[in-house]
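One chain follows as structure tokens, the form predicted alone.
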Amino acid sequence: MLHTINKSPFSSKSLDLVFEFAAAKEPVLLYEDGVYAAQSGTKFEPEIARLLKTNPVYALQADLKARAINNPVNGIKVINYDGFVDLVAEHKVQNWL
């Protein structure tokens, strides 16, 4: 299962739901405003760091750039649109709204 988050963790509980329901090794993709969770130095960094111990976490490069996030949490894999398509093609998707 691929867990996708497109809402900011500052205004949505989507990230909390992923922490609760994502099984180990299931990938998590941050895109659109969800990439705010990827920014290092925020209150979400420790939670993302814990998630990275059990799950791969991806962030869409174009959305990071559009939001001027230049320093994502160490361990997050930054991907382009082709990588996004590959993840969606490989997994069933659970979009947390």
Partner chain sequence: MAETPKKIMFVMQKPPHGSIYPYEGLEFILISGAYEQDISLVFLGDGVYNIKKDQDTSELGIKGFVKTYRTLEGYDIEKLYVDKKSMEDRGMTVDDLIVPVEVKTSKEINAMMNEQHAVFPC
The other form holds:
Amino acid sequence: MLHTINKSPFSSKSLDLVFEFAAAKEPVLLYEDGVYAAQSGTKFEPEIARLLKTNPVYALQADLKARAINNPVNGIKVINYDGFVDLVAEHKVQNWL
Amino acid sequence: MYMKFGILVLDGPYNHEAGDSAYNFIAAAMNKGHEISGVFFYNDGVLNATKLMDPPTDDRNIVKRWSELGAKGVDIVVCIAAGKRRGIVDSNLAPNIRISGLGQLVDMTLNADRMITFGA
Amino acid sequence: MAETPKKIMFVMQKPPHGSIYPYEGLEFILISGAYEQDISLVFLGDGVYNIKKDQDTSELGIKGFVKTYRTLEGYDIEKLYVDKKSMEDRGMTVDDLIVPVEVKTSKEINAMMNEQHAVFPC
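Moving from the form predicted alone to the form predicted together with the partner chain:
Everything in the complex follows now, all chains and molecules, and the chain you saw is the first one.
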């Protein structure tokens, strides 16, 4: 199951919900305002690093670029919309809206 | 493996990125050879369907984009109940978008290999 | 057409009156009930507030919809689950809820999500 986060971790509990409800190895996608969680150096970096130990984490390139996030946390896989489509083709989706 | 994706859009044009993400996702999916079993507008997503939309010309025209997608054969459906609540009715519907009941969303779900929701 | 019913899960994650998402979500759920599919509802996060007893929207001038949850059974929607931790975090117990639910852990909810044909956020 693919878990998607589209809100900033500074304003939303989506990241907590993913920790709670995602099983190990299930992929997590950050897109829209969710990509603010991908930036290194924020107070959420340790949480993202912890998530990366158990789950692959992806961030959408177009949303990163739009928000000037050039330094994603080490281990996050940056993907474009093609990659987004591939993830959805491979996994069922739980959108944490 | 090619799949059939059903797309649910829950938020309004320009107000939230949901409709842009949905559109970009659909474009990439079709480009890769996947099928879109339908796009369904619900909640404030119904506002995507009005032909009265007239954005500044230096930005994307969201309703035009949906109409063009509809012209390519993608079934684009607005929820009638959510539309009536928000003043989206047959007379202001953009071309190649149809208005119908929530049963269409159930059908779309049953026909699709995957459903994905874009919203706020 | 006697096709095998598909599993469709609705995940109520938003609280009831601040936005229309749960209300229109419930309308979708009720319609889905008419299609003889295998429908389930999970309340988690602020979504558990949807089924809190004694809600009264009369002073807001908003049509209340919370009582509609009690009619789900009549639509053959009988699988209602609530996340244990979400309920405990909010100081609630099953006695605070207007409908009977099964309490599940997040692990159990994840396992159920993985069995679904589709999962919708509400």
